[in-house]
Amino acid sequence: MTETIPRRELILQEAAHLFREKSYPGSNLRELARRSGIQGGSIYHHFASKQEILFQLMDHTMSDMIERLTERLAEAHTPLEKLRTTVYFHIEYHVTGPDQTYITDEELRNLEPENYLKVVAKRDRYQRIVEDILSAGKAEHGWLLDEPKLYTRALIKMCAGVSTWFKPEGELNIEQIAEAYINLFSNGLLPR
């Protein structure tokens, strides 16, 4: 039995792919409707504008990342366990949803001011989760990090970048990549 994707979800899925392929400014709703298998004007039954589609994509992605990471962190107890959980989650999320995460990372400049502020607030909330883990490691284990925000941004970008080169049939799977990144990053945090 084939699973049917709700029309609104299908439009968002196709929009993420289209916006990644052609950029947000380079995309139009006519092509999005065609890719979604609907008539051009039918998009307006689901979304008021192309801007709303972009915002919904980004807002959903950030909310989903916050919710899922928070759930996974509930099972981790030490800063190192939390760091391991975060690195694995961030890589896995970006590899399995590259269109949505790419749009969320790269198309912020195309959001209208009000939408921009909402998405950035969620992005900052996600970053604070990671920053708090690093700060806890500094407090509890003497991790060397004089600039927690900088380390947080570096870790997030390093993990997100895996989606640009990862191949499921490649030499390393997600778990192996995550473990290598954890070792690389955490060894740099150890007191000397």
Contents of the next structure:
2 protein chains.
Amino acid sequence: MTETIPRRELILQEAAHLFREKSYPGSNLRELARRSGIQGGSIYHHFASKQEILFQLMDHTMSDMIERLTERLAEAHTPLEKLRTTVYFHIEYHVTGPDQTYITDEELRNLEPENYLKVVAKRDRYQRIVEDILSAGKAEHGWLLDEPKLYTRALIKMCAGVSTWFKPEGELNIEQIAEAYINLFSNGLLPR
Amino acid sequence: MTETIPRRELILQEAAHLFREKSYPGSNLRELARRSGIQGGSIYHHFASKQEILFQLMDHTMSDMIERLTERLAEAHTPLEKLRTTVYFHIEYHVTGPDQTYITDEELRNLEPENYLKVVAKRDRYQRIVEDILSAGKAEHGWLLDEPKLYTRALIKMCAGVSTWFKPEGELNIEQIAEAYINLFSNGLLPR
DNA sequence: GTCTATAACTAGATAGAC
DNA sequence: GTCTATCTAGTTATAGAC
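Could you switch over to the form predicted in complex with another copy of the chain, since the one displayed so far is the form predicted on its own?
Entire complex below, previous chain first.
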């Protein structure tokens, strides 16, 4: 019953952790190898270069996010339900995989041009999914927003930011945080 | 009338730009020197180490943010006025000095322990100023928030995030973005 | 698939001349 | 205050044995 995780997967996991801790250029492959239970040179049996590790990490994370969000949204039917689903998903995904998401959010500048374009294209696809929900809310229910893109960015930044301070042993769980953010986005702070 | 900027200041400015472009560990002092118009070794006449450059940059930025926000808040009197002032200031400061603020927001992990504690203390002081405004709004005007700290983080992340995509030549100016964010925070998206 | 050894290079920091 | 030269250590990546 002990799951044997393939070495390649393990390296990617450890890389996410290490890169988050020390940033991509601040990390070295000897330490990544050590944490993965092998010697420095052996990394190159699994990946062609340090850059390829970063790219695989970010590319896989973006694909996974798009796929999972799309799945969840299939169960939601109104724009408001979809907004709730998205806020919950985005927070949960960032809190559950804080290493992967942090790298994917912050290491874009360290991708070589070709890889950069591929990852940015997926990031834009993801943002577009969220933007379309806000646009639908505006068109169908008169949501108060002039610039869907502006609010999309605000929403994404706010939710992703949770993973920078979230502690599983803290006072609030994911549900409570998501609920608070949905309320904030829906009704704001001022009483009526 | 040509302002001669002291070399030390110039190095700090160029460092902010370079570190934002390539991250702190990804930057090297020879390139920083070149951009500052001197040779590699000359950096050490102005700073004791690469680490000290990073620390001076972040520490000065945090002090400056606290000082300026405090000044502006002195002119605001109600919690709502103070919230407006804070949102506007935080966006404006991040958009006006995107290099300095990006470094200060993202390079904490590369500070040595002693420096880390100093900068985090100032960051916490800043956050506390914002948190106290939200708490006052709750106490005095019944603002709808259970956890002032949670909303403080959401507000700060959302506003700071503007500098990652803001372009001066873009469609929206700082006033319009700040206005939209204040509306979002005040009343949310749903019509009543 | 992993090891060891090493090539080729780069970086932070120092020393001393001007 | 800036220059050049250099020390030392660490890094990615490769090669070939097991």
